[in-house]
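Here you get one chain, nothing else, as C-alpha cells; it is the form predicted on its own.
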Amino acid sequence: MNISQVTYPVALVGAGPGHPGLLTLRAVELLERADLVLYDRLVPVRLLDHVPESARRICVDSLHGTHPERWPEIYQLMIDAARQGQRVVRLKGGDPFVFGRGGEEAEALQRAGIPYEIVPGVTAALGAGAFAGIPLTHRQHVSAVAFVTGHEKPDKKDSFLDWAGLAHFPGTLVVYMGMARLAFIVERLIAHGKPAQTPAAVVHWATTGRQRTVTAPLAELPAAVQQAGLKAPALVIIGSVVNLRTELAWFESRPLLGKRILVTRPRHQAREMIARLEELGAVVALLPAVAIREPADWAPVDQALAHLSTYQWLVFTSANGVEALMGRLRQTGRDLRALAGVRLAVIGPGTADALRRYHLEPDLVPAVYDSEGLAAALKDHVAGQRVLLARADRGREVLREQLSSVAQVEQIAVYSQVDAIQPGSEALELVRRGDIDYITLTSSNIARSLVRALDEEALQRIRSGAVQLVSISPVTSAAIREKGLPVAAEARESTTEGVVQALLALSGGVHLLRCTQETTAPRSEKYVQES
C-alpha cells in the first residue's frame, strides 16, 4: 500500500509516568483530534479527558488473550483505523521507546506502509527520580545513568544484561519492571561485585498520590520492600544519589498525599479542582453527578433576549449560566451590544471570571457567595426596577422570592441540570468498596443526585464515617442532612478553594502551597452554586 493513501499518520505517544500534568503539549494536540485511542492500563484515565467524546477509547488490556497475544491485535487495530482515514493515537505509559514496545509497534506500521509519528514522554525513571527527590546524576556523585529492564527470565540464554558490567557501572542504575525478580537482581549485582551497602530505593506509583518510597542498603532492599508491602508498578534506583533523598524529597510531604478523594462536579468544571487536589498529593477520582444540557425550550430565553433593553439588571447565579446565555446570544444573531445599558450581577468570583472571558465586568459581586448573600447585596440597587435572572431549570427560589419584594423579577432557565451518574460506574464501586476517603459535594443538586445513585452498602460507609462528605456551603450541607447523612466538613467560603481548605483541615494536612491572604479572595470558583 502506498503511504500517501493514508490520511493521517498513526501517533505513538508517551503518556508519561502517571502524573497527568507531565503530558507533553504535542500529546494533547493529538489526543484532542483523535478518532481512536488505544491506551495502556497504567495510563491515567484523566488523560482521556483530552479526547473528543465521539472518539473510540480502547484499553489494550481489554483485548483477548495474554499480553503477548494482544500485540498482533493492537497492530491490526492501528493499521485498519489508519487505512480508514482515522486519526489514531497509541497512548503508552512513560516513553514509547523506553521499554514500551514502541519500536516493535513502529516496525509493524512500517511493514504495513502506514506513516507514523513518535511523541516522546517523560519516562518512568525520570519521573520517579524527580518526585522521590533522587537526582539520577549529580556532579559530586555520578555522571552516568543506566536504564535496565528487570523483566528478563533468569534462564534466558540470549540475555542482553551483563551483570558484571552493571555491577561495576560507574553511575546510577535504574531498573524497570524488576519487582517480581528484585531478590534475584540484587543477588546478581552483589555476586558480581556491587557493594552490599550501596544505597538503593524502590519508588512505587511514582509521580502520583499513591507514591511511596523505600530506601535501604542494596542487600537489605528486598526485605525492606516486602515489609512495606510494595508491589508493581515500581522502579528500583541504585547508587549513591539515593542518599540525597534525605535532603531533596519534596512530593511525599504534600498534605493530602494518598488521600482518596471523589470529585462529583460536572466533567467540564472538575478539572481545576482535580488539578488542585493532585497538586496537594491526593488520589482523585471523578464521578460527575450532574450534566449540563440545553433547556427543553429556548422560547422564554429568546423572548427575554429580544427585550434585553427593558431590563435594568441581568443576574447570573453560576458560570454555566453565563456560558449558556452568551452562547444563545450568538446563536440568535446578537452580540455584546445587546447588553448595553444593562447592569450585571454575579453570585461569586468564578461567575465573575466567566463574564470577564467575554470582556464584561460585573457591576456587583456579593461578599457572601450564595443566593441569600446575592439577594441582600442586590435589594437596594434593584428597588423598583426590572431584573432578569439567568439560571438552571431546577434549584432554590430564594433569589427570585427575595428580590420580588422590591423589584419586578423575571426568571429564565438558560440551561438544564440532569442526573449523570451511570449505574455500575467504577467510581461508585470505589465508594462501595471503601476505596474513597472523602467525597466533595459542591451543590445540593449534586448531593441529591449522588445519594440517589448510592446503594445501601455505600451509604452505610458514609454513615459510619469510613467515607466522609465535604460540603461547599450550608445549603449543600442541609441537602445532605435531609438524606440522613453526616457532613464531616463544610467550607468556610463557598468556593473551590474553600472546599480544599476544608479537606486540609479535616485530614489534618498543613496548607503549604498558598497563603491565607490568597485563599480569602479566590478568583477560580467555577461550581454550580444554584441548588
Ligand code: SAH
The other form holds:
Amino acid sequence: MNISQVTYPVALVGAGPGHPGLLTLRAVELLERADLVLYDRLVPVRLLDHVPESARRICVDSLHGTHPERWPEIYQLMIDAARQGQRVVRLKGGDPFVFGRGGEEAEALQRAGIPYEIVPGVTAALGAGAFAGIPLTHRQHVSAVAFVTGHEKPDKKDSFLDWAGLAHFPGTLVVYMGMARLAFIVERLIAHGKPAQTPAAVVHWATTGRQRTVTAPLAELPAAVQQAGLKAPALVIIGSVVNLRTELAWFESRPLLGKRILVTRPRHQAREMIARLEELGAVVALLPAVAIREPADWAPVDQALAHLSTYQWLVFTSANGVEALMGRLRQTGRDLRALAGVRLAVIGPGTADALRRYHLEPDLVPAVYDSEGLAAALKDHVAGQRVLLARADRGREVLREQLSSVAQVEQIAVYSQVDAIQPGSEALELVRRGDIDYITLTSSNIARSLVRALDEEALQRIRSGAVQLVSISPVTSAAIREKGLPVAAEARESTTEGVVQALLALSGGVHLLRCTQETTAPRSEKYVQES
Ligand code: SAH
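Now that we've seen the form predicted on its own, could you pull up the form predicted together with the ligand?
Starting with the chain above, the whole complex follows.
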C-alpha cells in the first residue's frame, strides 16, 4: 500500500450537466493531475481534455455486466488504484450527490478506509433551468423547488414517491429520469390533484448544443414530447415558472444551435475555434487531421539560426512556424536578441498573434492573408535583400518563387506536418453516420488529409450535400475541389473568425460582428507597412 504519498487519493467529482464550461475550478485541478479517470456515459468527452495524456480513462459503461452489476467493479477499480498510490477521479454527470449514487460510492470508499474528497457539480436541474430560461424559484411564483426521481417501478406498492404530497407541493417540481414513465408520472400527479393546466416543460440535453425544450400544459405534455421526438436525457419541469420561458429563453436562439460541426485542426490550435462555435450554440467534434512534428533534419535550421543577422527579413507563414523556430532558438542556447535587426513578416493575424506572444511585433502583415498576398506585400521591401522563409516541410512554393526574382531567398523547414487521422476514430464515424452537418477545413493540407481518411460512404455524404465543407481560403477550396468535392462556403477573410462567419451565413444565422481591435481599427492602420 502506498497511500501515504497521496493524501486524498480519490475524488468524486461533479462534471456538470454537459456544457464543458460548467465545471468547477476544483474539478479541473483534480482532472489535471489524475492517474485514473472513471467517467459516466453522460459526461461530455471534452472534459477529458483536462486529463494528462498518460492517465487511464475508463467509461464505466464499458465495464462488464449491466447497470447494477457494474457498481462493485467501479468500487474495486477505485480502491485498487488508490492502494497503488494513484490519484483517481470518479467523474459523474451533474452533481455526485443528486441521483448519482455518489453516496454509495463514498460509503464503499469509507468501508475500505480510502480517504476521499467530494466535489459538487452543477446538477442537471440547475443547468436546465438556466439554459431553458426557467427560473426554478421566483418571488412572484414559487418559493420552493423539489428534485424528484421518475425512475421507479410504476406499480404503486413499490413506489417511494408520495404522489399526493408531490401533487400538492407548493413549488416547482423537477423530475430526473422521468422520460420512460412520463405518461404515468403526469397521470399520477393529475389524479392526486395537480391541475391539468399547470405549465410544464421537458428540457432535452440541457446546456449543450443539442438542447431542445418542449412546453405544454401538464396533461398534454406526454403527447407533445412524443410528437417532438424527445428522449432521454431530459428533465421534466412542472410549475408556473415555465411560463417565464417565453421571455427568458436566451440560449435556444443562438444562431448555430444544434448544428453539428467537425473541426479538423490540430488540437492545440482548435481551442479558440471550438469555444467560439460552442458560444454560438454548435455541437462541436474535434478530429485533428494533421499533427505537427519536428523536422526530419535540424541542420539547415541551426545553420540559419547561427547566421540570423545576415538576413534582412524573416518570414512566417503559420503560427506553428513561429512556435517551432522560437523553440529551436531556445534549444540551441539563443534568445530573442538573436532576432535583433531582422524584420519580421507574417501571413496573417493568427501568425501575428503567435509572434506577439513572444513580445515581437510583425513589421508586415499583408492585406490578403495568403502566400500571393504576402509575396505581393513583401516584393516592394525585399529587393536585393536576404530573406529567410520559416515554414513546414510541405506546402506551396509560391512565396519562394515570387520573391526569388527580386531577393535572395532561403527556405527552411522548421516543422513537419503529418497526416494524423487514425482509422476508425470516433469523429470519423460521426461523418460516416451522417451525424455531422459541417466540416471546417482550415488549410489545404488539412483538407487533403481528411479526404484521404474518409471512406466512400462519407465521401458520398459530402457529394450529396448532407455534410457540407467550409473552407478558410481559395487555396483550401481548390484543394477540396481537386478531390472532386463541393465547397459549400468559403471564408471571406482567411481567419478563424472568417470561417465562423461563413458558417453563420451558410446555416442561415445572422452575421455577428465582434467588436475587436481588428474590426474597429481602419484597415490602413492595422496593416502596418514598413517605412
Ligand atoms: N447526478 C446527475 C443526475 C444523474 S441521473 C445530476 O446531478 O444532474 C440522470 C438524469 O439526469 C437523466 O435521466 C436526466 O433526467 C438528467 N440529466 C442529466 N444531464 C442532463 C442534461 N444535460 N439535460 C437534461 N437532463 C439531464
